[in-house]
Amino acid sequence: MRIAIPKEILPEEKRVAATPETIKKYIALGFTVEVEEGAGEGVLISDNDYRNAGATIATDVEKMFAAADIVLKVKQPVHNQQKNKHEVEMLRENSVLITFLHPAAPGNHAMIRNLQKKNITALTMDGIPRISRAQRMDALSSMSAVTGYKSVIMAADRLPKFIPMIGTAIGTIKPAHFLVIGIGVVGLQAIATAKRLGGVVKSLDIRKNAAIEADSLGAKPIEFDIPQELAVGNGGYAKSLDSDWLVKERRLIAGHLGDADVVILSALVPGEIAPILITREMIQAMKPGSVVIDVSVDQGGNCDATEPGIFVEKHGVHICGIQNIPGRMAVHASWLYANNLYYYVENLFKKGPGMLDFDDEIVKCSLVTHNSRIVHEGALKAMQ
């Protein structure tokens, strides 16, 4: 089977879907890889790297698609302006495509249906559960890691104000307060970088234990009193929760919005779109020059003010909707990347090349679409 690796087109993204060392392993697996030209220019691999691991190189990505057995992807298929055409329409019918595909966020349901359409066997990396033997894979906590200490660099960037304590002849600077609101693999790495530069860091998350690990790293938690058979769903992840006990979530949080030099939002729900918790309304009583860095938007967006891909001020609030801002930090980004894809092929195709294994769990968990259906719940749900 061939595996095809394109440079990604989506704006900013620097990061590739494998490295050289991982092409040697996919040909040690018996796969053969073609590479596009130039995939690797935004983490400093160069296309006789590639070569030289084994893999030949792409010159018209029309033609790689065409011929792929496997597209091995980063982000989610986009507009290739170049060839004028989705990169949907280039892959070859009854294909598969393994990549981010954040099928349930709305933005994306007219490529997940032309996936269907064209009976792309479509698998995501953001469904793998959380099980021992899917850590290896784990590409969402990889790239929450990285999202987590980028989220708090990128606001420090954009706030007009020292974060930690700082003392001066004429006074002394008092530190930067931030508010962190989910607390997964995003949350706990933002708050261990904010710590880090010196800010006083307030927690919010529904799940009780994920408070505690909060307090752990030195943040305040924020007590939200709900029956944890609503809030905690399997392995540990937050539910999606009716909207009476959103209203009083938000009220909560509305509470300490005022205080809140800095808001980092990551309260997610896997598979589904993410909870509006930040209105507009909430934002006008935020100070203004604050920042509000919205690290959910590829499932929707926390902040029903955040727009997609960009940063927008409102009321005087600086509200980043940044879409891929693992891809902000390449290099690492992508060796944490391509390895766990590496391990996630591994085990799609344990019983060889062509041989998808579709009944185990990890798989399961992460089709979107197979035989001209789409299967995932979190999409359907969704999209309905």
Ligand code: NAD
Contents of the next structure:
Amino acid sequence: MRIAIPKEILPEEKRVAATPETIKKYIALGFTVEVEEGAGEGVLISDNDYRNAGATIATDVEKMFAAADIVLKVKQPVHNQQKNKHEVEMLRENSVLITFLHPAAPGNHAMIRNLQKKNITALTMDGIPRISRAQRMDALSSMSAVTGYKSVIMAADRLPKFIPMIGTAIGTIKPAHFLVIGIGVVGLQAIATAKRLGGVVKSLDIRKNAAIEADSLGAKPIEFDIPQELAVGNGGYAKSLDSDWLVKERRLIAGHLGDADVVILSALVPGEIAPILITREMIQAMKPGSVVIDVSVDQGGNCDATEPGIFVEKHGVHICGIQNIPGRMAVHASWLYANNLYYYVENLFKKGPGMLDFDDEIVKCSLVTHNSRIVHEGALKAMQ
Ligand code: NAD
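Output block for the form predicted in complex with the named molecule, input the form predicted on its own:
Then the entire complex follows, led off by the chain already shown.
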């Protein structure tokens, strides 16, 4: 079977779906691999590096798609301006596509329907269940770890202050104060990074377990006395709070904003729009020059003053709505993603080349379209 690795064409996307290391492993499994010319440019991998790993280099992306049994990508298919064709149009009928599809997002519904019409077997990397067997394939966690780290670095870059405590001949410079709200994978990595830089870190989550994890990394959890049956649902994930509890939570947060130099916002409820935890009015309580990084922007954001894709300044506070943060740290994001994808493909074809294992739980959870049907529950619910 032939695997194709196209160059990502979303603006600012530098990641790539395979590295020379994973290409060697695909070839060892019996696949042939073709990589589009320049696909690794953004992560400093040359065409020759791919050739040396055993791949062929394609100069015409349309022909590459047409000849591929499996296309591996990072982001969802989009319109290719050079070819004036959508990537879905270029896929061969009955072929396999594996990438991040975010099939429930309304902006992707038309594309998902087109995959269905073309009888593509489409599998989404954001559908992988968090079971221990799938840990090596968990691309969402990998990208969240990159995001947590980079969000703190982006904040540090904006902040006109030192992060650590610094002793000088003039006197001692106090360390910067961080408030990290939402302690999933992003929040935990943000805490670890802020601590490594020497920041003083407070954290807040509605799950009591998250407070324990934050504490173990050296953050001081803010106590929020919410009954756990209201805050935690299936699989230990957060539930969305009713408006009374959200008001209580905002009041609690407001009391801590005046101390914070940096706020990292990464509070999410699976499958739902992000809760608004900081309002425009609350921003006024913050010190001028402080920074808010709203990592939840793709799900609507945790701050209602965030604008997608840009930094805005409100009352002297810098609020960041930059999207696709992993794409800004493309080398390690690609290394992690390419390996997650390899383990996913290895599991998918564990019955042998050409034999997709549709009985496997990981495959079932990530399957979006197959046999000209949309089978992804989240997508079907969102499309109704
Ligand atoms: P997520 O991205 O769904 O949510 C981020 C965080 O936001 C969560 O901690 C959630 O509790 C929090 N949140 C939601 N509403 C909030 C509110 N109103 N106020 C404050 N915080 C709020 O989370 P995630 O990164 O997917 O991680 C969720 C859990 O899953 C964590 O316990 C994590 O350790 C666990 N996890 C397990 C595995 C694994 O077993 N392989 C992999 C990844 C994550």
